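Next up: just one chain, as structure tokens, the form predicted alone.
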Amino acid sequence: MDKAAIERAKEHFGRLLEAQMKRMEQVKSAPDWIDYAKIKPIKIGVIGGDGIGPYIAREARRVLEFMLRDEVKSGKVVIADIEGLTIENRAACMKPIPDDVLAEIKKHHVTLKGPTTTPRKGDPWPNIESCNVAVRKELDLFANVRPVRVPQQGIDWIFFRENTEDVYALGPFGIEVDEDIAIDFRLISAPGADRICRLAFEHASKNGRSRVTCVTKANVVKTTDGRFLENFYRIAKEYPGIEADDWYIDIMTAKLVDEKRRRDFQVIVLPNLYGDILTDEAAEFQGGVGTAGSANIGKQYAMFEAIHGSAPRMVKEGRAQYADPASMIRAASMLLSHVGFPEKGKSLEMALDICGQYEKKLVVTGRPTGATGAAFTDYLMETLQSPNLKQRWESYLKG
């Protein structure tokens, strides 16, 4: 037995534990929610990212500027690009977020972000931490909110994925104890579980939802998942008019494809890793991850993004202009609602449903066989200007 290796592992774990205890103090003393109605101007930053990111970010910004043209003109909203959050810059400084880029991000109330490359062991890039994970931790964006809607199939889900804990938070800080043993760490805290569960129940309460479902593997992962589930049911007691139930992650992945049961789910709350997996599966019903957007919500900042990766192969093969911007544009619709323009957000959702799921006059395939991202955006913006947008959307709902 290598006692020196054990002592090194103890010291390593001790440093991680000390850092997380300091984080708990920050979480408990965090300021309350920002009120966008009292802010002028609301500063929106657009981040291109890597690979296909700049291509789809350009289209999403076009839509955002169109939707907020009056607010930009009056000075209520400012939209600006944030440069430098690229894999090249991150690799050069060996940080998930270059310091100057982080400072620029913090100057904006909300950001609309394209996908960024996360290196993995064996890649040509240094194995630095995920940029997404780092931004979420730096800005305390504790809630990853991902809606999936396919009205004709009776699917109307919204996922509340905890964003700052679990294996993703400590994934870069595992330890190779010796030649035989490698250990990673998983973190679930009571304050972290409380605030994501409360946000899920608050959404249900404010939006006429009658059921909130918690997803864990608490029967096997007893300590961390057990704490998450325990806190879920404690928060549920504060919302007696909303049904609360829980499922294990393995059977939940099956029930999402069960036509008899999947329509029953409404609001789903879950830890980080399970949320990442389940929301990708759920997005397939809507047309794939290329059609799904997500919000990263904190009390002071928010970041909205596509849920898919940077697709470097598409760039390498000269197909980036055929990348589907729908995911990032759907994230823009969530941004609009979050900063106080829910009607604009709803109109954009309707147009995306019409163009992407109903009429499909232009289909983006990611290849020259389909439309370019710019052409799809033109189609979407023409639809947004339609005087009978709501009627077209209601026709879609009726099938």
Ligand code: IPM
Second form
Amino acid sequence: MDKAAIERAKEHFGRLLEAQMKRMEQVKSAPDWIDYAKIKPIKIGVIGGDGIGPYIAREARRVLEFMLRDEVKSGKVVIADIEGLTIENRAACMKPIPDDVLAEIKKHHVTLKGPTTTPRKGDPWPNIESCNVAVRKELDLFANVRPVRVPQQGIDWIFFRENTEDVYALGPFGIEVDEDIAIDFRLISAPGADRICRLAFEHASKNGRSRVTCVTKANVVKTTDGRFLENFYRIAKEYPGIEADDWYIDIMTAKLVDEKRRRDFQVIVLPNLYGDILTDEAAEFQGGVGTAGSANIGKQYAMFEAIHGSAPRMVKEGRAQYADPASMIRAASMLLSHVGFPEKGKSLEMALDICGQYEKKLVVTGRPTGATGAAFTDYLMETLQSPNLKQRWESYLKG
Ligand code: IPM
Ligand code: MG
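Please supply the coordinates for the form predicted in complex with this ligand, as a counterpart to the form predicted alone shown previously.
The next block holds the full complex; its first chain is the one shown before.
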């Protein structure tokens, strides 16, 4: 037995614990929720990212500028590009976010971010931490909020995925103990579980939802999932009017395809990795990850993004202009609601539904067989200006 390897692993583990205990202090002493109504100007940064990112970000920014034209004029809102969050720059400095870019991101209250390339072991890029994950950790964006709606099938879900812990917290810091054994760590904290569960229940109570479902694998992953679940039921007691129940991730994955049962789910709260997987599955019912937006919410900052990757192959094959900007524009609609313009967010959502799901005068296929992202965005902006947008949306909804 290699005793020295065990000692090295223990020391490594000790250092990880020290860092996490410091993080706990920060989480517990973090300032409360920012109030956008009191802020002028609200600073919005747009990040292009990698691959198709800059192409779809350009379209999303165009929509955002249109929606906020009055607020930009009055000085309530400022919209700016944040450059440099590219895989080339990240590889050059061997960091998931170059320091100058991170400083720039922190100067903005909220960011709208294009997809970024996430390297893995064996890729041509160095195996640095995912930039998405690093931004979430750096800005303490503890809630990943992902709505999925398919009105024709009665699906109206909203996922509250914990966003800073679980296997993601220590993802890049596993131990290669010796040539046989590799170990990664999974972390769930009480403050971390509490704040995501509370946000889910708050959402339910403010939006007339009657049920919150927690998803774990607490029968097997006893310590961490056990804690998450225990805290879920403790927070649930503060919301006696809302039904609280829990499912295991395996059967939950199956139930989402059960047409008779799935429409009963409403608000779903779950640890990070289960949330990552389940929200891709859920988005598929709505038309795929290309149709889903995602909000990364913290008390001070927020970042909005598509839930898909940077599709480098589309760029290599010269098809980037055919990439669908809908997911990023959906993220923009969540941004609008989050910073205090819920009506604008809702209009944008209705226009996206009309253009992408019902009317489909232009369809983006990702290839020259379909419309370009720019043409689709023109169509969307035309639809947004329609005087009877809401009636059109409601009539489609009724079928
Ligand atoms: C997501 C993505 C990221 C994640 C990747 C790119 C690291 O899949 O936002 O769901 O795993 O969180
Ligand atoms: Mg994912």
